[in-house]
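Take a look at this one chain, the form predicted alone, written out in structure tokens.
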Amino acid sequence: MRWLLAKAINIPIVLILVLFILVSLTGGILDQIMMKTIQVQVRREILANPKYAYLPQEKKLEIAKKLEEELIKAWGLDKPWYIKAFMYMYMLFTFKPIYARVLTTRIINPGSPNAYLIVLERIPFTVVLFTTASIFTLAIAIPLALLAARKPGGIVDKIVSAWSVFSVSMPWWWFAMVMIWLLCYKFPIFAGPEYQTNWTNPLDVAYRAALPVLTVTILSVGVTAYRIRGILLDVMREDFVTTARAKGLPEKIVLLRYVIRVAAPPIITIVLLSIVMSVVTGAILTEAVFNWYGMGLLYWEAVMANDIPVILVLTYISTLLYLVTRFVLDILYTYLDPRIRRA
């Protein structure tokens, strides 16, 4: 189990390296944001404090400047860049408030500049869209892959192969636009991108998500089924599967007891990574086309607005969840694959 311990140690190391590089490259912008935050806090404190109400303007500015200098030292903004880099990394690691430059939340805390609140508000909507689509995709793709693997070259196998080629060659954004034109305007069945969604109403969100979920599922099933089919075919060529069939075991027993059991680790990898990565990244182009209030659209908004704090928080959460998922997969492998346990 030493390798699992090594994997666990790698998580904070990778996070530190990723964040140190990002913070080092964006430290100047973060300094400007922190200085602006100090100035706003000082101005508000002086204006709201009745004991400063009758002071001359010059005296108020003098007090404000002194308070700003004290806060700059207290926050460590007078330190060298590498010390400030670790300070910003500590803020990210401990989920301290990091204030956005432009973007603000629109539902939970209207006008709040806390980048974590901005990001955390978007995650549930990305879960509704992409995690739901991933579950539907896997529910369809796994049975299709089993049918295709049982009869290579058969009708189901040809359908899966053609579907995967279609999905890979088709630009997602273009297909999404076609689906919008067809099912929102030509045949008005679903809500379009301009639909005024009540994001606090689960039924309204579900209605709004129906078409994006359908679109993502259609484009994902073929590729996922083809990948799982390839895994199953590789296992079916193994000697122990041939031996099981030679013993006269029913094909259903061979698939369930011998093939799927051995193929479980890579299939679980596909399943978990598909769901988790859909949560933390969404899809920028897909969410932009559907005007979906999720993580992918937030990435786009943050980049266009040059909102570095939001980008840093998005990167931190995405990297953290990805590394934790990989670690969970390593643990699952030890239980699913006896060879790893013996090693």
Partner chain sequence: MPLSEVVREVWRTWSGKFSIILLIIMGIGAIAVVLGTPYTKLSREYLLEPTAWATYPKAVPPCWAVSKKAQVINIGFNTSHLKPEVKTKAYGPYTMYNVTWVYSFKYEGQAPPSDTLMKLIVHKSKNLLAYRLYVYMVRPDGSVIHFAKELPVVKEETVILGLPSAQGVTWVSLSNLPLNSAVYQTLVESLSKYMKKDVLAQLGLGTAIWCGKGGRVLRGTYRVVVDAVFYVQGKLKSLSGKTSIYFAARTLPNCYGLMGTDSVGRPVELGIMLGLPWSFVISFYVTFLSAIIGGIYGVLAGYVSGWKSEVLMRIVDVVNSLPFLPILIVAIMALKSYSIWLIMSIMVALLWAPPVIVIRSMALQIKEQPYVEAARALGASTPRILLRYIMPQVFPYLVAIMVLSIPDAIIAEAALAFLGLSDPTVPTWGKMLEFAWNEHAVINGWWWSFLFPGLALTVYCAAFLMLGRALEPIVSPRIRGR
Second form
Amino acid sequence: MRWLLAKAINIPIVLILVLFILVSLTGGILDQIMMKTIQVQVRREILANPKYAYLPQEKKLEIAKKLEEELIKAWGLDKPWYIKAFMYMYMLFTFKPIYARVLTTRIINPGSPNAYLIVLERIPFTVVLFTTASIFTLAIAIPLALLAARKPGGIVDKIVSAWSVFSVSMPWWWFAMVMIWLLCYKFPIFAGPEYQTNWTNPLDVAYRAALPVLTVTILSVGVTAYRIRGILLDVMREDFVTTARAKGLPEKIVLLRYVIRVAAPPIITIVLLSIVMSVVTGAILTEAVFNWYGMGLLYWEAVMANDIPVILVLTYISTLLYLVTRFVLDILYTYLDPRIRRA
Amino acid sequence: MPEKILSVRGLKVWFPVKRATLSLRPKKLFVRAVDGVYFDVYAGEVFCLAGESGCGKTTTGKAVIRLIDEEFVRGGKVWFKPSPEVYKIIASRAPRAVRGEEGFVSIYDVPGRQFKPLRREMQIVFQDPFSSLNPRYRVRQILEEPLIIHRIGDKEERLEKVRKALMAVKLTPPEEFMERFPHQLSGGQRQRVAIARALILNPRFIVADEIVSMLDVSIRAEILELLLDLRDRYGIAFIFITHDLALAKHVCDRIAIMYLGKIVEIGPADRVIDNPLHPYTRALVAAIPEPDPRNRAKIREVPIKGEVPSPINIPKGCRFRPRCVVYDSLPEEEKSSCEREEPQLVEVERDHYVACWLYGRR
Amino acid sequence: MPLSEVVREVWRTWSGKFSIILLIIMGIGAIAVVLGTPYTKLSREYLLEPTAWATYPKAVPPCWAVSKKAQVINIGFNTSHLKPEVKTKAYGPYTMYNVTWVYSFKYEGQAPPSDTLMKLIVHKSKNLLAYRLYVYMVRPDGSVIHFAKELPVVKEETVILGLPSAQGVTWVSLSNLPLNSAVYQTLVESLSKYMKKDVLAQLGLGTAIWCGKGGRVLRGTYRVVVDAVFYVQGKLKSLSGKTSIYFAARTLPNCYGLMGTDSVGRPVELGIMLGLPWSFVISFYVTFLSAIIGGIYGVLAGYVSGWKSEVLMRIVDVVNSLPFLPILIVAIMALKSYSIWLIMSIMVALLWAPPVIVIRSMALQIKEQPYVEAARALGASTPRILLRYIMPQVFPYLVAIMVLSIPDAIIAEAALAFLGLSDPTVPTWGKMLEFAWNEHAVINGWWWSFLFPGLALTVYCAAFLMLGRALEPIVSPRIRGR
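Based on the form predicted alone presented above, generate the structure block for the form predicted together with its partner chain.
Complete assembly follows, chain above in first position.
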């Protein structure tokens, strides 16, 4: 229990440092954004205000400049960069609204430039896509890994190994391009990325999801099966398995009763972690290629629109998600693995 | 009376128990591997540290040559008498360390940076000849290494010294062994190389940590003979660490029996083993395998019970009490001192000390 | 373990053999490309000079994938070398001349060409008035395609098709004619008599002029007819020297080389070739530096103890918690520089951390080995122990880690390129994929322009990955035992 607490305290420390890195990278751009906001506000207050219409232009400019300086001081933009870095960190940490330059929301409160909302409405799509794909992946990979581990060096093992090499070596978005070309245009079976989808209609979304899910599943089965096979083989080297075999238990029972039970916690951890990882990073381009309304596509759109606030919030949120999930996985692992629970 | 070269006074080595960074209970727990040890070693003798595994004999051996980080040494001093030249260097560089008996240096009071000259005078040979030699070095490089570290001689001289050291450990002709890798040698040969490495700096004493326990029985005698031969020829003292009392009796001049981080009996080897006084020593001696095959079938009574307690929770009073059969047979009124206080070493006969209330009350 | 033995052990496995052969081929290929070709010139042309590819067919598949090939014909004539047929008619003081030249050739290709390049230049002397030009092609089936219809010519030299440049007049592609040009409008008008608008749009003008209804190729004799109508005051003694028309046409093949071309005509195989050396540079720079930094850091973190080790490992924790690609994107966008060296250095700053954990645990293990303790007993200093006792043991494993992380580096670069965040002066496979995607190669079915770059990436990564997997059990201390 004690080390869980230690890990829990680890999260904010890591998060603060990650934020610090993010903010120090984007600090200059954030400064510009803040300045722009100030200028807009000043224009509204003074230059375009009928109250001051009688004043000569010079006078107006003077007042405007004064107000601008005041605002800069009030917002702390005149402080040295490290103070500002902490300011921005605090801003992110407390989820103070940050406004996108170009992008807007489309589902929640359509048209809102709040970057948090923009990110938030995408999360479910990414999660749905990769969770579905992972369920399929597990359903195929676990039996495959069991078969491969039963005969290391056998034909199944070789296939799994080769498959994993290629799925790691391939740019996933490239494979997605090939799949789209083959199955949407060459043999038009699935909906292509240009298909106008109503993202609030589950049926429509499911229709669109078919090809991305298929593609991601094909790619991740190789890696997942290879990893599970590795864990299984590690467990199978242990003495209690040899003992079980020596007792004359059939191989099937040894695998299903003895090996799987011990191998389950690391397998679950690895699989869940890889889902989170793909949600957080791996999926950026794959989603973009499929034009799937998730976080990955948002990255693509934000990069194309040079919308730094959105990228900042997106990275922040995904890091947060990743850290929290890893923590949850740690707890889960502890719960599943009796050896750790006791210690 | 030979010259005293090492004097260990109340040495304590405690290792903190590893715990999470953020502990809810700030009280620290320790593994008390060595818990107040006193003994002296004289020039040219083989001094034996014996006891069960886990009793702290190896830690003691490492501690007296400062292979244990000073942060774990929680008390006591190790006084070592180096050669006059080294003494002079240390006395000038670390005057704090030489405030004891004339000619002695308190090795844990020497700052780490100044310690290097002392290393030449105290060496160690490890139990496992397979892992104590760098697998990537040739024998020549392994033996040259100490000379390079201490900047002794030029290339020619160093080679000559290597050759001599190899001859001293009877790996002849030296040329045949110099260019080999450790994995091309047998276990006994490797242990000889390890001894040669310890020897090459002309130390005053060598800690020999179970050096034969991982060798084939047929080779053991040769290595032991080599050891005694080296002692006779160069006057090197050995701290011979072993769990094998039969072996100890054969090799050692004096012996100290350790139990749970403390010496319970110390004295001339033959007397301790022929006439064990401490109940623990008696149990150990009774457990020595019988060399006579006719008697092997007999099941002998070993006068001890239970298991070694954890060195984290050492029993109060006499630490051997929970396992002591003598304690059980004592009348109730005599048990109290065993329960209350740790017995100190007392001289029962000449040079033969025991830490047990059975003798303390005399 | 000596290197030769490692190589022998790797060679023993099936995948090891495969990867070594592949790597040798790719290595030799990369060296050959750099030394054997004008590499910098080619890269510059490839990336920055679209005009260099004007005479290449655009977006054509590789030749092995095309069964019906187009014929490449290269015709050109100047009317002054042809025999004219002249008709005259007097209108008061003026005489109308109607001069006709005919040039015929054969097109025998089994498929229409992918495009047609043309030049059409008219020279006339000043005293020819109200000059009108007709240029048309009579096709084997008798249909007529007009290039110029009643086109007025005023200047002494008029370039009707072609781009004047320092090297003379260059070719103009019929498929890429400006929509407002007279030739374009004339061509569309006459072609739409024979085929539907959508077929025409799909084929492109440069192809359509060789096609009949439904887009099938017309084989046989073609006649180019040039007809000039003008007025002269009085009468001409001789026609020679008064006007000449230069006409040239060149068909582009409907396939190219081994891997086809992309939509601006750059051969895909050239891109693959140019990308190979950079793949080596990028992956080796990134993985080598991060393995070295991670290795040293890991050994240090394993050697120091207490709070120092704690701090070192917490730093690693932080770096490992950074999502790799997003941070890379943020960093590059924030620094506003797409220099490849900067991109690679940021990758190093993120990729050194993963190996630290393994290396540290190895260092911890080695540190406890008796021979390290023996070295300490001999008085060896900490740097000496780190450098001469621990590093050599860790090194082989570090190499394996390096080899295994090569795909990460190269795919990350490709991903950045796909987002447009790549050095504009560096030809990489990732950039080819980006170009193909942005030119809608997937929708247009130009499979060669994205299939081969991706395949190159896959094969490159797979070779290293297989080598790494073959290396791992050999150098891994866990499997080899203590």
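What we label the rigid core is the largest C-alpha set whose atoms superpose within 1.5 Å from one form to the other. These numbers were taken from a predicted model, which means no experiment stands behind them. Numbering follows the first chain given and starts at 1.
Chemist: Core aligned, does the CA of G294 move at least 2 Å between the two forms?
Modeler: No, the C-alpha moves less than 2 Å.
Chemist: With both forms fit on the core, has Y226 moved 2 Å or more by CA between the two forms?
Modeler: Moves: no, less than 2 Å.
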